[in-house]
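This document opens with one chain alone, in structure tokens, the form predicted alone.
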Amino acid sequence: MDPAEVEFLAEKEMVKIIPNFSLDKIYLIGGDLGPFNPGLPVEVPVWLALNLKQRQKCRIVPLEWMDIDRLEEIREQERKLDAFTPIPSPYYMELTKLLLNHAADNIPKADEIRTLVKDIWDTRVAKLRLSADSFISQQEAHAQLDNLTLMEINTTRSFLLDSLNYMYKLRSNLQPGRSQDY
């Protein structure tokens, strides 16, 4: 799975927009949207909520967890833990970058959220690292992956698959001139 796939997952999550335009209900496969009506709050999928703020349609509020103390409470949380701490999205990278890239006027103080946000992620890729040299190196047999996102999974999955094929050709006993293919 690339980041964009990642990414088009993330977009099927819910956020609340404020519409300027009254709509009935939309009858969609994934379900029903509205109805819309001028200064209401409803809950749209992130891709609609994107689609009507750029069509100047809507406001979008901000996600509960696009706080400023919430993500300096949960940096602070991740530098101190060795394990990964629990994150309020399971898509947290990928929507703060969707809508601090196409509604950062509707965010508050969203220059602070992408600097924390982005602290966040680089604290966690550093401890997934980390978790994965140990891996290596002690051999493990299994690792545990609680509370890492896809995105995060996804970020080391290559580097990580590459290493544990090239451990296995090392402690293979391979004979001369005969090969395998992996």
Given for the second form:
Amino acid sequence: MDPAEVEFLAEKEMVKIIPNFSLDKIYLIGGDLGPFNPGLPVEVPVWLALNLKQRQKCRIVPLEWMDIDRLEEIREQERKLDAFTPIPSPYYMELTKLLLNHAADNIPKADEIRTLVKDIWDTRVAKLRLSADSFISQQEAHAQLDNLTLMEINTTRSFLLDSLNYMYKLRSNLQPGRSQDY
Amino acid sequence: MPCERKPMRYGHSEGHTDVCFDDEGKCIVTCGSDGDVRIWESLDDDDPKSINVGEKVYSAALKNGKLVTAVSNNTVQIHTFPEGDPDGILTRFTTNANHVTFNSSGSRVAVGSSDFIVKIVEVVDSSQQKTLRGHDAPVLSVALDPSDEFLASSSCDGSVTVWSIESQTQVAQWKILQKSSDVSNAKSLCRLAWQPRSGKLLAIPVDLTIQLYDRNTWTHVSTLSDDLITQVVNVVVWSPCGKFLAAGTVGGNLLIWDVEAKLCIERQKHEKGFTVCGMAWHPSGGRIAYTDTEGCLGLLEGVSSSSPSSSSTIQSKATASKETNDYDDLFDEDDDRMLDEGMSDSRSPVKKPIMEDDDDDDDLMPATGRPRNRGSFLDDDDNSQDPGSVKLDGVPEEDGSSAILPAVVPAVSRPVYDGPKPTQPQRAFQPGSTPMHLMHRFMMWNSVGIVRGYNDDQDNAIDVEFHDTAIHHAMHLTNTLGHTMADLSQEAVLLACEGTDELASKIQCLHFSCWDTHKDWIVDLPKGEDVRALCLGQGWAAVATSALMVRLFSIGGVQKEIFSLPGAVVCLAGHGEQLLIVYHRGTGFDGDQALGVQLLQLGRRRRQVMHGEPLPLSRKSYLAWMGFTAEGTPCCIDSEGVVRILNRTLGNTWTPVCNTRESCKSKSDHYWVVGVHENPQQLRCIPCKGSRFPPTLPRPAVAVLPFNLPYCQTTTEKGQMEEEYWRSMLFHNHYGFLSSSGYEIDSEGQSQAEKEQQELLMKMFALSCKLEREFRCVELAEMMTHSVVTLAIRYASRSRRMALAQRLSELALEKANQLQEEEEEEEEEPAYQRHTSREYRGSNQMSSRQAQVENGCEEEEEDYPQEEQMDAEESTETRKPSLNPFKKGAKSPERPSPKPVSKEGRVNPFKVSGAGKSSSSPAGQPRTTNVLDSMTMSSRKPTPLGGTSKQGKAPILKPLAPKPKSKTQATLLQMSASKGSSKKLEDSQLEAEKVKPAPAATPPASMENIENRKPKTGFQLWLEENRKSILADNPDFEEMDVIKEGMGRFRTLTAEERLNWTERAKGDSDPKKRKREDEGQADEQMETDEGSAKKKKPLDTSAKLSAFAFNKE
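Can I get the form predicted together with its partner chain as well, since the one above is the form predicted alone?
Next comes the full complex, and the chain you just saw is listed first.
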């Protein structure tokens, strides 16, 4: 799974937009959207929101966790605790990236939010690496990882699994008698 | 000039506050329980500098650029001023300090704390402290005398103590206060004050009075009091000159005395009567800042500039006036005070000094030129001994005389007036705009877009933005004319400014939908006339002016009608062709506004719908928003957040539909309404935290509130359904209005709504049934449409409530009768008039089942078995195929225009071949259903109705006549019901049957249409055959007895047998019809089958309802 795919999944998250056009309900396989009334907030998936935004058909209402205070609190929490803290959205990184790249003008203090989310991300990924390291060095059989988002798992999966495989191979090679099998 | 009380403004969160001026008096400094110290450039400063100094600030003092605060972490801190940087901790206590104060030079700070200790600290060197111990309870207040010799302190132990600073000993002590256990329990804050400069007097608030003690002898020299004071005095402050003493009370009174003369020269009342807990006199003496326990900051302007002169006047006249006790001035004072009270009470959204456009009251004032004593009426009860209690009725003449006798000034004996107090009329406003004094404000936010006004240093501009960019792109205008009012519609932007000395008041219209090159026009109003309110409609603009006139313009700038208003305008609203005007109908009392509404129809048929009826508002509130729903129903919202909507079906009454304050989390939150929609039911508004209106930035988001009619017991199922039903009724009124004024309506939505209402009624019916409330059931059935009553009957009979079913069937019959009469009447009426009543229409619309019901009624009256009817009903669907030929016949004429007009639309089936016949037989043949008429009207769009006479209507209706017979024809035929819905015919036939029963099948000769005769029911057929046997058995039977006996016997038959008879009855009547239909229609058997499938659709509602009815069982 590459990041683009995760991002694709994130695009089905709902976000509120304020359309500047009028349209009746639209009936899609995934469900009905709308009706769109100019000036009235309506929930749509991110993909549609971004599409409309790019066509200047709407303003995006920032997600309720896209708030400096809230994110700062999460960051502090994240730095304080050893375990992963719960994150307001399972796609926080992707959504931040998508919304801030395409609709930075609708989100107050976009730059600060970007920095904060990046901080949170870095902290979490560092934690993840650290725990992977200790997992391997202590030769544990299993580890519990709560509150990880898909993107985070994704970043470490291929590397971790591959390295575990190699290590398994190497270790099994070390065992006398088995080495001849290869 | 008397002092002017500025409106209060929010400063801190609720709780104790304190206030002081800086040395030059440039800034007001406040502190509050939110832990902030705020520095205000002026009262109107929208962005005060905030310094957070702790969790709670109990007291603050400012001198020489040092801000000393007593904070909740038991410290007294210093901050630099105005930067607000922390500058160290001055001293600490074991618990929090209650009061800090500087000495006159600013070198020392005295602090009184809850740990019973008073400390005097040198500001420059906080290690130099003097501690004064001796109080037995928390210290309330401290005051350093100007010569730095003494310190006075008040404490919860009930004592006021004067200390010698040098020796740290008590010099004097008076046990004059009430004892209390803690500061929070103390009745008064008991802020002490030394007379500035000389320090000769020490002012101590004691209960309702202020006692002055002499510095040399420490004796009580005088007491200042006033009748107005009914609650404990909290704070006293001296004017910088030392001549005047101001006091603030727990009851919110602000009083100023001339100390020498011991005269109260100013009496003001806090606008909400909150406790005044902080007061500060401006260093130059001109104004007093005060704060209350709700965290608000207020200002009295022009205090001592006026006072000396006035006080001298008072002194000279004081004695004389005491005797004269002239009432004249009393009235003047009353008037002024009332105005003042009114201003505070009404708190009109646009807060401005009021004096501009007030009438004669003001004119009197400059003439008399006396200090006005203002005070609270609320406290007047205590002054019943005061001779001046007079009724308001006397005011006008007295006013006149007072103007002639301006010299008499008895300021001492305060006049008393006990009656209701007039309210200050609220100012004109634009609904959907934020107050005018803001630099960045919304000039208009409505369903079309947003108009924002910027008026700051760099820019004076107007931004117009449309919700729907398809209407127009956003606009940015430079506001050179200084427009303050705006409205926005799909066609144009209307702007207006008030006139100045040189420039006339102007109206500017940007008519962007104009197709020529000149997109705007400007109109100057006559000199001296100012625009007060404006609005846009479809193709017109209206402007209300200060000359109590409404001027109408076309959207292109043509001046049209002008007319006068009976009072000063409050606001205008336009929608389509409707113009809504709200104005002052008179003077409101006790905080209420007296507003009147006019609703005008400006379309082709110009008329006044509402002629100035009073507009209902909540108690002590003013109008906050007024406008139309998106569907065109007038709607108003008052400052208490109650949304009311016009109920056109109940004689233009106002129904409260929502209370926005109920959904507010906190007391100071409000919803700022931007639009009301009836379909879907939405109240669009912007939640505002801690204010009545939103700021322009960050861009506020619209929220949607549901409506909720304040019905009783909405927690119960019954109440809930009642609320839902009436809400649905109310919010679908607009269909009637729209169709009557010739607009196209969403017929689908309408039928949906009707369905919903009937379903609710049926649910309520079922609920009442379950509760065995049969009377209530009948009441509910009365509200039902005809077809649903039949369902109710079925439900009742199914649940074995025969008595109820009986009554219901009578009701159904009655309804059918009514229907009949109405339909007959209608023949003469112009189409549009038929839609005045909703019920009426509904019942007509449901006539499809009428025949069936009538049939049913008869049967039931005669106590026929219920099952039979039900069988017939149930078989409606199942039997369809067998009836195809008829259906097809019925269906085909409709095919060219397959649009279903109404699913229940039902017509006289005899019209199949000749729609033209309708007019020839007015009594016997209902031409067409009412709904059809309405649809015809509506689908025609706003075509000119021409004569709207019978002639005009006939050609319109005829071509459409076949339509309604479409969908329900099948049902009708199946039921083999009496097709003549004319009750008369039926009656006469019934008679006929009774009189000469044998040839019952022969229609009465008088019948115009042979088809109109009543087909026989199964029972009748059976009776015919068995009559002889009955007569044989009982030869002496009268006709009635025969029928009764017949019924008895018929009932003993088995169900199958009865069914058999019914079938036979149908078979009897069918062939004739078939003949008729075959004449006109080709036999396309295949198509018919398809048609039958389609026909199921229109039955949906009833099918659903019936399904429901059965489920309930």
